[in-house]
Each structure stands twice: as structure tokens, then as C-alpha cells.
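Only one chain comes next, encoded as C-alpha cells, the form predicted on its own.
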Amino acid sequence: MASEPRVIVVGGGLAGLAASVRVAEAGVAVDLFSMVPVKRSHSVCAQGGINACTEPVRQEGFSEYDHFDETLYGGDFLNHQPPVYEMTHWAPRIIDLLDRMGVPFDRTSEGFLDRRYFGGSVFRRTHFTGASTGQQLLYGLDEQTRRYETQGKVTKHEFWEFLWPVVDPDGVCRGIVAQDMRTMEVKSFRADAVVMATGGCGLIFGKSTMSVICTGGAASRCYQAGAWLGNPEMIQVHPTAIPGEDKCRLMSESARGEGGRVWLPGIQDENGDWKPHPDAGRHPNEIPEDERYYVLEEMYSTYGPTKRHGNLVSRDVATRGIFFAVQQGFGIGGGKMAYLDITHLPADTKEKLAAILEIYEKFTGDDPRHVPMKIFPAVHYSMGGLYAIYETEQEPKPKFLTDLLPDDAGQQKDPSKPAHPGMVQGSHYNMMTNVKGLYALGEVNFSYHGATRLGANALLSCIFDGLFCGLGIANYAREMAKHDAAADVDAAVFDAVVKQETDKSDRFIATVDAADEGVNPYELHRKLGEIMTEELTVVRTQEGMKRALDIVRGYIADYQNIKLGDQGHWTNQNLSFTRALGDMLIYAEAMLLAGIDRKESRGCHYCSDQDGRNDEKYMKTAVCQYDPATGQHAVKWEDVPIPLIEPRIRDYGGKKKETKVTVKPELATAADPGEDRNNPDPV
């Protein structure tokens, strides 16, 4: 029986709000779920800006295609090209839309949108609002969401935690089960399509720049319910963060984009080689200019028109530069710190960075306008996430077009014209997971950023995902409501999942009165974060990842004896965290298995015991599948199609080449000679 279509959106950050607005605009009702008020979603923490080739950038010689190429290059060519093409070509329109919504972008004295440099590009193509861009974009989209809320098209469910997707016996997602985090009521909600926009999984690493809600628990629950993961081993470590006792706080790439420089105390010998400073603990303002080792400028001196552009190499490259220098003894006072220095910048430039400078001063007591900031790399972003498909006219087609989609998917709509390079607009399949009716948007979607995300592409991918894919999601929900509505599904399908989650909560609550001491969930989480940070961040080895896998599997066994400290039936945060910890452990196991299986170095997956990038074997997506009956994971490899830009060596002008590349035999004989791709001098 036909019914009014409904879409559930889980997550109130930029991707979730953009999707809600677009689906509501298409005339389909939305239920929006968020663990926190949507204006406190993690997107609010984004600082630096959003990339796009707007007209002023185009006049400087940049193009949407350059943006497309930079994004693939930054991602070490593991990105899916049609979605990236579509995103980068939509970017100027998204900036125009946000501008019309009232987002207060910084402007030049002539009234044009101001722009700054950002990592992975020598063009100023990053648009910004001071150093709080994420907050301003989030507030702008929240206002649009409220507009549809007043019209009855969007219903917000703030302080509700997603617990599990409801998947019927035919494998179709029909809704979700969620818990009110205040009353602890567990309840099911029906929908004709469900959108996961739940962000990253930084809490698996203990301390990161991510908010405490970024556990990856929601993605892990979908994974355990049958959705696949794509490239979960790809985790970005940001080069500049403030280490803290509770978490790490981001010092945005905008500081380097505005001219900030990274340096370490050092002494140059008669041969011009830098050595650790004998008095590296001295106050930074007392260290003269010629005793400052500008590590990234020295290592990447030919990247960009000036030597200082070396500070703007891709994040994984910058992180390794700082990390290795500190390992060699250059750290501040011999410890694990480097300086990020903006003291030399003009006052009006510092004013643009006021939002992050105030954060630094608040948490350290030093005013970074006058004293260089102490920073060190920290876990920041998840390139991997839920596996998602899309429809494209491009050849070669992804394997899922034949495995998961109907025969007519991907057919050229107008044979008289060239095949469209991007995604098919309005398609039901854009960013649908392998579970029919379950979508993944934003950071939880693995498709866009490959092996490393470029700075200021995160906000773009989140908003693009919601706006572009929202139409297809609305179309899908409308079709399902006509012919196979969630409203008609047997109540027993929903009741079974409610019982599953209620029983799970009851088992946790029952541990409070158990006689044995049990395992403290916070202590177990601390240990998980330590081993994952140690073995799956900046430098990885087979031995280290296998050691971490054994330890994490031990923690999974320990988790069976977990014990809560709070049996309250009102706002029980202890229950929420402990439940998420179990999901984090399973996600961590998948990350390690994929990392162990990927025997190469690519982007953030830098393995000191592997011989560079291996396109012949690993120009592939690691697809992880979970069997809940056995608790076993399977890692399968799926070719990354290369319809538009062939992979090439990734080199940001380093004195030593970043990566040795082994190419596929057919590419070695292509127009670009294979010998140019095979660098004999790997790090």
C-alpha cells in the first residue's frame, strides 16, 4: 500500500544537514537523529576553509579539473574518480549557494571572496570565514534545516543515539532502532531510506582531534549488521595539533596557509647539514633565526614558487617530516614537540586566525601572536569508512556496477554525447552501501579521499554528498513508498531489533551488581588507544600491526567481562560509552586486518618495511565484510577503476622521493614512460 515517503538521517553535521535540506526540498519528510544538538556536531570544529575553483581562482590559472587532479594526487590515486570529479566541479556552485545562504565568508577590500593557501596546492583556492569555517557553515545549514522544520518537513531527534539499522529478511534497510539518551527509552523508527552521516572514528585511537562522539560506533554497528567497510586502514594524522591530557586540539592548516612556518631548534654544520640543537629547551624567542631548522622548507624546498611553500605539502607528508625530525633528536627540549610559528605575520593576518589562536592561548597560557606554538601530529580524519556505490557512465566501470546494480545502471543516457565523467545525478544508487536503502554520506563514506585527504576538502565532500546525493535518496524513498513501503513491513521485524538492543542494555546494566571486579571500560579504551596509536598511525610495520591485532583480540575477549559503574535509568553515559567501546574494538580489528593485508606504502599507510607503492597489486579498495555468527572478518580486494587520470608518482618536491611506485604492466607501456614512475630512491 502506498504511503508518504520518509527518510531517516543519522548525524547532524554538515553531511547530515545538507542531506536533510536537500531531501526536504525534494518534498520528502525527514527524521534527523543526533546524539548532540546539531550545532555541536563535530563539523563545528573544522577551522581552515573549503576548497573550490571560483571565478577569482580561475583567473589565476586554476580550474575545476586541477582541483580534481590535486585531490586524486593527494589521495595517492586510491580515490574513486567519478565522485571526485563531480564534487570538484560542483564546488564553485556550493560556495555560491552558501554565500547566498548568508555564510559570512571573508572578503577582500574589493568585495571578492577572500582565499588562502592550503595543503596540497600552490593555488589560493580555499575559501574561509576566519578560522572557524566549519562553525559558520554548520550554522548556515542549521538555519535552512530549521526553515524546513517549521514547515513540518524535518523532525529533529536530538539526544538520540543510533543503535542498529533495521534490515528485513530480504536485506533491505527499513529504518533504525535508537535510544533516547535522557530517558534511555529504546524505540524503532520506520523509513524508506536511511542515511548514515555519522563522521569519523578517532576515539579508537584514544586521544585525537575529534570530538568524544566520534567513536565510529554507528559505522561499526552497520558493519556488524551487514554493511561493508572500504579502506578502514586509511587514517589521517594531522601534522599540527596541541597534545592535551584529555584530547588533542587542532591547530589548523590555515596557520601555515597564511604564512605560518614549522621549525625545530637546530645547528647547521660546515657542510650545511642540520644537527639537533645543544640547547633545544631554550625559550623559542631566544633562539636566533640561523638556529631554526625549518624542516618542511628544507625537505620540500622545490614545492611551489617559494621555499616557504614546503610548509604546504600534503598532510601525511608534512606529518612524517615532523615525526622523523623529532625522532632524530630535533624535538623541543629533546621531546616530542615542534614549533608552529606565526609571530612574524602582520596583525591583520593574525586577526584572520583569531579563532584558533584563542584556543591555543586558552589551553596553554601562551599567546601565539608573540610566542611560537608547540605542536605535534595527532589523529584527525578517517578516509576509510562505510563502503558505498554510485552510478556512472564512465568506463571502466566499478565492479559493483555489475555485482550490485541492475543491468541498465551506468548506461549512457545520451549516446550522441560523450559519457558524463562524474556521477549520474538523481540516481538511487549514489552513495548507497551494499545494503539496499542504507546510504553513507560525509566522513563515514570511504569514496572521496583515497589514502590521504587534502585540507579543506572535508567540508566540501560533506556538503556535496548531502546536496548531490540527497535528490537520489529522495527519489529512492519515493519509489519505495509507492511499491514496497517501510510502513507496510511486519512490526515483528522492528520488534526483534528493539529486543536485541534492549537485551544488550540490560546485560550491561546487570554487570553493576556482579560480584567480580570485571573490566573497567575506560581503562580498556585507554589501552586500545595506545596500541592503535603506536602501530597504526604515522609509521606502520607488519610486525607492529600483527602485534596490535593480537592485543586487540585479547581486548575483545576482555570486553566479555566488562563492568559498568552506573546502573542509572536516566542519562546513563556509562552505558552509551561501554556499548560503543565494543563496537570500536570490532572496527579496530578490521582496520588492522586491512592494514596487514595492504603490503605497500601509500599515502597515510606508510610502512617502513614495504618497498613503496605497488599499483600492480594494491591499486584496490580493501573491502571488509563481517560475519556476526563467527565474529570473523574477510578482507577482499576490489580494483579501483581509472577512467580519467592515470596514476603517477606522488612527489611534493622532496629532496628524497616520497614513494617508490610499481605500476600495472599496461600502464608501464602507456604514453607516460613507466621508468619515470619507478623511483630508484625511496625513503
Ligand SMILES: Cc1cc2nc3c(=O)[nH]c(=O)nc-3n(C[C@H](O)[C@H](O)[C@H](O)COP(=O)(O)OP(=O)(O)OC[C@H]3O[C@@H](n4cnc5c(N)ncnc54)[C@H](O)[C@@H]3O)c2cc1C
Second form
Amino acid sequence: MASEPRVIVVGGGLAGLAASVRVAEAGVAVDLFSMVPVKRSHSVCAQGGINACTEPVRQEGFSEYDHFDETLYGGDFLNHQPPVYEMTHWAPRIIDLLDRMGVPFDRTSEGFLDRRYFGGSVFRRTHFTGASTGQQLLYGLDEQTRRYETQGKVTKHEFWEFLWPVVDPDGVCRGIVAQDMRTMEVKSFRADAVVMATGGCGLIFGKSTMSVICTGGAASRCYQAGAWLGNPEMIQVHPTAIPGEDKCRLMSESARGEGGRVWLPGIQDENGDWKPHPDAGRHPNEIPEDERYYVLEEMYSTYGPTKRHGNLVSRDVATRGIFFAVQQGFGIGGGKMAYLDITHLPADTKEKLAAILEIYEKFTGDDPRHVPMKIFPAVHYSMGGLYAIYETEQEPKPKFLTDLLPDDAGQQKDPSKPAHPGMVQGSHYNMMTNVKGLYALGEVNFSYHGATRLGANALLSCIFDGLFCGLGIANYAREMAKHDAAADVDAAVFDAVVKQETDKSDRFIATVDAADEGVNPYELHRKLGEIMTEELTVVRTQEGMKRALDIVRGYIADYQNIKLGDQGHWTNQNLSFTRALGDMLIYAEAMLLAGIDRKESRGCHYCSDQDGRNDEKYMKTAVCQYDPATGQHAVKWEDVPIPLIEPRIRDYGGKKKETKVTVKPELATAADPGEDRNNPDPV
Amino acid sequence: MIASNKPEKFTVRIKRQDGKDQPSYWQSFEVPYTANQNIITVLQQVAANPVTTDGKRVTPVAWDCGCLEEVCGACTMVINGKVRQSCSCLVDELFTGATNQTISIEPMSKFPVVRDLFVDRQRMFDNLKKIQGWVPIDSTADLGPGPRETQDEQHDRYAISRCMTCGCCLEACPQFTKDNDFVGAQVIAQALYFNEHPTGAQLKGERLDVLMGPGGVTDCGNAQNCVKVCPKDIPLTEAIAKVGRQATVHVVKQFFTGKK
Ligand SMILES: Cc1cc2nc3c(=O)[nH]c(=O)nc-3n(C[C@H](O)[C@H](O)[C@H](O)COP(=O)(O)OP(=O)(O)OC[C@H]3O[C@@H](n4cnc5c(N)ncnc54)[C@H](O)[C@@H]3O)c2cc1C
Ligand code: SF4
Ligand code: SF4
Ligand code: FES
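So that was the form predicted on its own. Now I'd like the form predicted together with the ligand, please.
Next comes the full complex, and the chain you just saw is listed first.
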């Protein structure tokens, strides 16, 4: 029986809101779920900006193709090319749209949109609002969502936690089970399509730059219910954050984009080589210019138009630069800190950075306008996430297109034109997971950023995902509602999942009264964060990752003995956190397994015991699949198709080649570093 | 910055409430002093070991937080009598120059308590609906850039757009109470934000009609408490005055044109 189509969107960050707006605009009703009021979603934290080749950037010699190319280059070529192509070509339109929505972008003296430099590009292509860009973009989309809410096209379910996807016996996603975080009621909701837009998973590392709800719990639940993960080992460590007890607070790349410099106290010997300075106790303002070791400028001196551009190499590269220097004893006072210095910048530039400078000042008590900031790398972004497919006309076709999509998918629509290089607009399959009807958008989607994300590309990918894929999702839901509506699915399918989740909650609550001591969830989380940070961040080794895997498996065993401290039937945060912890442990196990299996160094996955990047073996997505019956993970390797840009050596103008690259024999010529346009003369 | 008189441990008093419409009560906890501690860390320490100063094991305290860097607005509480974000409230700062090294934490009083320090601020989001807090764009289609804007105009709008719906201004406002319908400074400033945008201004009349009605801008007693507590330095009283003037102009126009 045909019924009115409905789409569930889980997550009200940029990706979820963009999707809600687009689906509602297409005339399909949306149920929007979020653990927090959507206006408080983690996207609100984003600071620096959003990339796009708008007209003035084009006239400086940049193009959408360059944006496409540098995104792949930054990602060490592990990104899927058609989605990145589409995203970078939509970027200028997205900026225009946000501008029309009233987002208060910074302006030039003539009233046009201003831009700043950002990492991984020698072009000024990052649009921004002060240093609180994410907040402003989120509010812009929040406002449009509220508009649809008043028209009855979007129904918000805030303070509701997604618990499990409802997948019918044919493997089609039909809705979700969620819990009201205030009344603790567990309930099922039907939908013809379900969108996961639940963001990143930084909390697996204990402390990160992310918000407290970024546990990855929702993604892990989908994984356990049969959705696959792609490249979960790819976790970005940002070079500049303020380490804190409760959180590592980011100091955005925009500080360096506006001219900020990273340095360490040092001294040059007669050969010009830098050594740590023997006097560790000096105040930074007393350290003379010739005793400041500008580590990234020295290491990446030929990247970009000026030497200072060395501060803007891709994040994984900058992070390693700082990390290794600190290991060599350059750290401030011998400790694990470096200086991020903006004191030399003019007052109006500092004004543009006010939002982050205020954060620094509030949390440390020092005024960064006058004293260099103390920073250290911190876990920041998950490139990996739920595995997602898409439809493209390009050859070679990705494996999933032939395996999972109908026979006629990916056929060229207009034979009079060349095959479209991006994704097929309006297709049902764009960013659908391997589970039919279940989509993944935003940070939780693995497709766009490969082995490292470039700064200011995340906001873009989240909004693009929602707007571009929203149309296909609405189309799919409408089609399903006509022939195979969720409304007609047997109630037993939903009731079974409600029971599974209610039983789970009851088991947790029962532990409160249990006689034995049990395991404290907060303590276990702290330990999980420590081992993951130790072994799966800046430098990885087989030995270390295997050690971590053993330990995490031990924690999974300990978790069976978890004990809650709260029986409350009202806003039981203890229950919500403990449940997510179990899901984080499973996600962590998948990350480690994929990391151990990927025997190469690529982007953020830097393994000191591997011999560089190996395209012959690992130009591949790590696809993790979970078997709930046995609790076993399988890691499968799937080729990343190369329809448009051949992989080449990634080199940000370093003095020394950072990584060796083993290319596929047929690509040997393409790997000539001399072809790198950003870096015409690598040393 | 470390307080010179830093204690080894200190007492934190927390006002608790088990659920909606339940009675409230106070509990005290002893917490070790650590460097760079903020109120969130204090609450986490209490959560890790929820034993009161009289040795009673109690349920963990519930509270709301998100970003931990004063940008999401979730963690607003009343700390030592002052409404503010708990994530950016450093213990050192509370202790510097203070003789009484006890910290008291209460939920905001102007919103219904959900549990303990967790309150329900839905009213603020509903008010944004009432004033049609958005720019009425045609669609998400690619229709070219938005209107040009001078740096000064951008500057003025950006100042207001940093409002994180935290509720401090409402907690401090003598006119805003749990049971009246005054909309408060936050939403009046937001109305100005949208009125000042060329496309947003299309709904200016409707917004002003709402703000001239009951619970609108005339209910403001000009006590200026709001602007003093706003963590984002939003020029609230200026915004209220401007909206007041816009409303006057709107009334005069309506009078002469007979149009709504
Ligand atoms: C400090 C910081 C600064 C950054 N700066 C930039 C920048 O300048 N430029 C840039 O491009 N990128 C930046 N990023 C990255 C970017 O902010 C994020 O990648 C992006 O905001 C993610 O958006 P999202 O919509 O995918 O998810 P989020 O904004 O994280 O939203 C997730 C949503 O899912 C909901 N949710 C999660 N789990 C559940 C569940 N179980 N049930 C119900 N709902 C759930 C949450 O409530 C939330 O609404 C920054 C990131 C950080 C941490
Ligand atoms: S000026 Fe006074 S009465 Fe008016 S909103 Fe502010 S605090 Fe309330
Ligand atoms: S105006 Fe200021 S105090 Fe009021 S809600 Fe907004 S940010 Fe908070
Ligand atoms: S947690 Fe977001 S403002 Fe404090």
C-alpha cells in the first residue's frame, strides 16, 4: 500500500541539517533526531573556514580542478575521486547559498567575501566568519531547518538518542530505535530511508578536540547491525591544540593561515643545524629571534610562495614535524609543547582570530596577542567511518557499483557528452551504506578525505553531502513509499529491536544493585583513550598496534563486568555513556585491526616500521565487516578506483623525502615528483 | 594563572533535583584541587566518585555540556551565584582573592529543571520560531551570490550571530520569569539580526508585530542586567533600543498607510 514517504535523519550537525533542508525542500517529511538541541551540535566548534574556488580565487589561478587535485593529494590518494570531484565543483555554489542564507561571512573593503590561506594549498581559497565559521554555518542551516519545522515538514526529536537501525529480514533499513534521554522511553520509528549524520569518534581517544558526544557510538551500532566501516584506522591528529584535563582545545589552522608561526626554542651550530636550547626556562618573549627554531618553515622551506608557507603543509605532515622535534628535545621547557605565535600580526588580523584567541585566553589565562601560545598535537577528525557507495558514469567502476547496484546503474545518461566525472545527481545510491536504505553523510562518511583531510574541507563535505545526496535520498524514499513502504512492514520487525534495546538497558540498570565491585565505565574509558592515543595516533608500529589490540580485547572482556552508579529512570546519563563505551570498544578494535593490516605509511597512518607508501598493495579501502554472532571482525581490501587523477608522490617541499612510495608498475611515470605543480622544485 | 592560596581539597555544594517537578535539595562533595581545573572537571570528579561529605554514596549528578569551549551554550549554570558557562569557569579564577573557598553550583532558575543541573531551554528555541528567525531564501538551488554587505554591516551582524542560546541573559533579567511570556533580550537581538539582512528584512514587519505584542520589547524594564552577563558580549541593550525604534517606525507607517 502506498503511503506518504518519510525520512529519518539522525544527527543535526551540518550534514544532518543540510540533508533535512534538502529532503524537506524536495517535499518529503523529515524526522530529525539528535542527542542535543541541533543548534548545539559539534559542528558549532569549527573555527577556521570553508574552502571553495569562488570567482576571485579563480582569477588568482586556482580552479575547481586544483581543489579536487589538492584534496586527493592531501588524502594521499585514498579518497574516492568522483565524490571529491563533485564536491569541489559544487563548493562555490555552496558558498553562494550560505551567503544567501545570511551567514555573516567576513567581507573585503568593497563588500565581497573575504578569504584566508589554509593548510594544504598555496591559494587563498578559504572563506570564513571570524574564527567561528562552523558556528555561523550551523546557525544558518539551523535557521532554515526551523523554518521547515514551523511548516510541519521537519519534526525534531531533540534529546533523543539513536540506539539501533531497524533492518528487515531482506536487509533493508526500515527505521530506527531511539531513546528519549529525559524519560528514558525506548521507541521505534519507521522511515523509508534513514540517514546517519552522527559525526566523528574522537572520544575513543579519550581527549580530543571534539565535543563530548562524539563517541562514534552511533556508527558502531550500525556497524554491529551489518553496515561496513571504511578505513577506520585513518584518524587525524591536528598539529595545534591546547592540551587540557577535560579536552584538548583546538587552535585553528586559521592562526597559521593568517600568518601565525610555529617555533621552538633552539640554537644553531656552526653547520647551521638546529639543537635544543640548553636554557629551558626562558619566557618566550625573552627568546631572541635567532634562537627560535621555526621547525615547519625549516623543514618545508620550498612549499608555497614564501618560506612561511611551510607552516601550512598538510596536517599529518605538520603534526609529525612538531612531534619529532619535541621528541628530539626541542619542546618548551623540555616538555611536550611548542609555540604557536601570532604576536607579530597586525591588530586587525588578530581581530579576525578573536574567537579562538578568546578561547585561549579564557582557558589558560594568558593573552595570546602578547604571549606566544603553547600548543601540542591532538586527535581531531575521523577520515574513516561508515562505508558508503555512490553512482558514477566513470570507468573504472568501483567494485560496489557492480556488486551492490542494479545492472543499469552507472550507465551514461547523455551519450552525446563525455561521461560525467562526478556522481550522478539525484541517484538513490549516493552515500548509501552497504545496507539498503541506510545512508551515511558528513564526518561519519568515509568517502571524501582519504588518509588525511585538508583544513576547511570538512565543513564543505558535510554541507555538500547533505545538499547533494539529499535529493537522491528523497527520491529513494518516495520510490519505496510507493511500492514497498516502511509503513507496511510487520510490527514484529520493529518490536524485536525495541526488545533488544530495552533488555540491554535493563541489564545495565541491574548492575547498580549487584553485590560485586564491577568495572567503572569512566575509568575504563580513560584507559581506552590512553592506549589508543599511545598506539594509533602520530607514529604507529606493528608491535604497538598489536599490543593495543590485546589490551583493547582485554577491556572488551572487562566491559562484561561494567557497573553503573545510577538507577535513575529519568535522564540517566550514566546509562547512555556506558552503552556508548561498549560501542566505542568495538569500533576501537576495528580501527586497530585495519591499522595492523595496512602495512604501509600513508597520510596520517604513519608507520615507522614500514617502508613508505605502497600503492601496489594498499591503494585500497580497508573494509571492516562485523559478525554479531561471533563478535569477529573481517578486514577486506577493496581497490580505490582511479578514474581521473593518477596517484603521485606526496611531497610538501620537504628537505628530505618523508616517505618512499611504491607505485603500481603501470603508474611508474605518473609518480614523478617533478610533476607536482604546487611544488615545482622539491629538494 | 594559579591562585596563590590554592587548597589541597575543597568543597563543592550542588543543588540537586531528581526529576521534573520534584523537590530540590543540596549535597556537598569534597574534590581534590588540580591545576587548570574548570567546573566541568569538578563535576567529572564528582561523577567518578559520587560520595558526599557525610560519606553517603549517591547517584551521579546530571548536567548538560557539549563543546567544552564556550561555544555551544549547553553548560550554563549558576556558579557561586553568578550565571555562566561551567566549561569556561576556572576554579583558580573563583578562588583568586576569595576568602571562602567553597563552590556552589545550581541549575538556572528561570527554566524548568529536567534533572539536577540540567534544564529545559526549549522556550528559547520556540521564541526563535515566533519571530521567524531566518532569511526566507527561495530554495537551495544555485541562484548566485547573496546581497553585498559592507564590513561595518557584517561586523554588526556578526556580533549578534555569536549568540549561543545559552540563556544567561534571561536568567539575569528581572522581567523574565518562569511563568510570564516575556521573550527576553536574546530573541529581541536575534530579530534585529534578521531585520538587518536585506532578504531577512522581508519578514521585518511580521517580526515587529510579534515584538510589539504581549511579552515583547515594551516589557523590557531596561535594567541592563542582560548585557552584563552575556558571555559573548552581544550588544543587547543597543539591540533592544534599535528594535524599539524599528517598532515605533513600523507603527507610524502602519498608521499612515493603513497596511499591516
Ligand atoms: C575544534 C574543531 C574545529 C574544526 N574546524 C573546522 C574548520 O575550520 N573547517 C572545517 O572544514 N572543519 C572543521 N572541523 C571539522 C568539522 O567541524 C566536523 O567535521 C563537522 O562539523 C562534522 O559535522 P557533522 O554534521 O558530520 O557532525 P556533528 O556536527 O558532529 O553532528 C553530529 C550530530 O549527530 C548527533 N548524534 C550523534 N550520535 C547520536 C546518537 N546516538 N543519537 C542521536 N543523535 C546523535 C549529534 O547530536 C549531532 O547533532 C573542526 C572540528 C573541530 C573539532
Ligand atoms: S534590559 Fe533588563 S529588562 Fe530588558 S532584557 Fe535586559 S535584563 Fe531584561
Ligand atoms: S544573548 Fe548572550 S547571554 Fe543571551 S543567550 Fe545569547 S549568548 Fe547567551
Ligand atoms: S560545553 Fe559548550 S558552552 Fe560549555
